[in-house]
Amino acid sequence: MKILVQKFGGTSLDTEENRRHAAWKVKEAVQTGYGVVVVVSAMGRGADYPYSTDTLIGLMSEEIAGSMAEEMDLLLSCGEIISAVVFAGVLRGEGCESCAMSGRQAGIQTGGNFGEAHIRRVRPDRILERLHLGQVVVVAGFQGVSDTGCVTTLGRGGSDITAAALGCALEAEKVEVFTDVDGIMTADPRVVSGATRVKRLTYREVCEMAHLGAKVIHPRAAEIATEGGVPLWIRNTFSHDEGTLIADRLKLVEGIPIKGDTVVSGIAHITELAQVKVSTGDVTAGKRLEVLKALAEAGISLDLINVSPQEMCFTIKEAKTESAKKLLKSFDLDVRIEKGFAKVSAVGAGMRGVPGVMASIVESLTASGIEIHQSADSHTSISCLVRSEDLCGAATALHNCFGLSQ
């Protein structure tokens, strides 16, 4: 049996009209001749739908729900169990015979971090049985059971991951994870104006892209694909368009050749980051050290670091803004915090080896009177810290210079 994984998000399940587009799409895939296994999210995004994860969060008080860790993540998951439940219903009310299934029956076991956790092995016979009874079988994502029985969350995104997982674990043909726009864009069309579809992706560069701020897809998923070498699809949910690919480089794809060797493939940016200073040509190794894991331990994240013997120079979110200035503050270090910043990035396969790409990037936003703050790279990406208000112009300015809107 050749087995095929659709996931559904949130926005293709939010009215009684958008699920029936999503079992159309799951019943095209029926008569072509596939064994399906849909994973959905919970229905709607954000506060106004009533079993959306947002919602369910807000039933519990911030300063509540952060001491009942574990029974957070059996409330957050009844979300999505809802979803599984009325879309394994709607699928019968088009003819096709079909079964709801918890991440706990679907095989999913996970670690204990509640609300973080990680999936450690899927054991999908259960869901075999049912495939071979001629069940499209509807799992839960975001989901699974930890060895101690506990019901785990995977984290925002993680019906990704379920589908991911899942197709590895049954060996699936591809995974297509349906959304409400017709693919990987270029750039954030409500950055640049001249964003277009990609028509295919390495794992490598989308893995990139998403770590960078690209709302494409979990990074985590990708990189599940990845391993278990299945193609992903991105699609939409309301079009018959093919999406985007994503799948390894040298592979063949129903014919795609899987090129990969585009410099830069796409622009990819994070908001409301501050630049942090920490002045210290009078400090020890030892005591930089200090600083580094007391953040750390904070729960402070920190991005675009550079080390030198004068100064250590990083970026955080804003929101952690007043926590690290206060534990900076401890140390009794010269500090020096500003708001207003934004991570821009061009990824591409392509870029590795390849001279001049700083250089290009450099031109191109000094051109548009751009101003770089930091700076970093890696095989596959080069980030520029830039002014919040200088966001668009220089994702548009590196968006063109790479020739994306071609």
Ligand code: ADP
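Only the largest set of C-alpha atoms that superpose within 1.5 Å between the two forms is called the rigid core. Note that the structure is a prediction, hence the values are computed from the model and not measured. Positions refer to the first chain, counted from 1. What changes on going to the form predicted together with the named molecule:
Residue displacement note: residue 329 has its CA displaced by at least 2 Å between the two forms (rigid core superposed).
Residue 388 is among the residues whose C-alpha shifts by 2 Å or more between the two forms once the rigid core is aligned. Core-superposed comparison between the two forms: the CA of residue 189 exceeds or equals a 2 Å shift.
Next up, the form predicted together with the named molecule in place of the form predicted on its own?
What comes next is one chain alone, with no partners or other molecules.
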């Protein structure tokens, strides 16, 4: 049996009408002859929907929730379970034989790290049984079960991970991720109005874009698809647009060659960052290490880390500002923390060894009157920290500078 995994995000499932649009995509695939496994997110994005993840989070105070990690996962898993049952019902209404499963029933086994669990293995026997009975199997995304039998969740955007993992475990022909945009665009269309759809990308490019903030696909989903070699399509639930194909550069998928490795294939960004500067002129190397370890233990992850004899400078999520401040003060350090930053990155697997990319970035941001507060680079990306109010200007300037608007 040819198997297809289709994932629908929260905005594709938020209203009855939208759920019907999603169901038509499933019906089309069934009519083409696929055994279809559907992965769903919770219905709706944000706190305006009764069963969205944000609404469920809002049922508990932050402080209490922090002390009930295990139960919070149980609570949050309900959004996707409700969505799976409701969507299986919509499919039946459209004349499609269907059933719904929780992550546990679908055989998604994870580690025990509540809120951010990793999928360790998938035992898809029950899914296969139902597929062979001719049913469409609707699986609740974003969740699994730990070795000790606890319900776990995979982190925000985790339904993408479920879809990729099922695609690999079921040796699916492909995984289609349906969302509210036409595919992976050259930048977030909410930030850069001239962003255009990219027809095809390599796994490597997508992993990098996802890690640098392009939230259209979860980075871990791209990594799992890479390992399993399953092609990923990003498509719009509400259009017939072809979407974006993500596969290996050497592979021909459905006759489409994946060239990849463009110098800059897209602009990604991360918002709500705070910049931390710690004076370390008279601080020993041992104490500096202790500080870094304490931050890690407190679950505060650091980015754009620059260490020099006089100063340690890095960024954290704005939401972690208070806990970082408290922790750094306990070490009796001279600390300045400033909120209101965003990180803008130019991403392209082909920029390795190409001279002048950073010079072009500095030139275009300077010409737009935007100050760079920090920067970092890897083989496949260059990132700049800018003020939040400069985000749109900076992303648009880089988008234009690398000719992505055509």
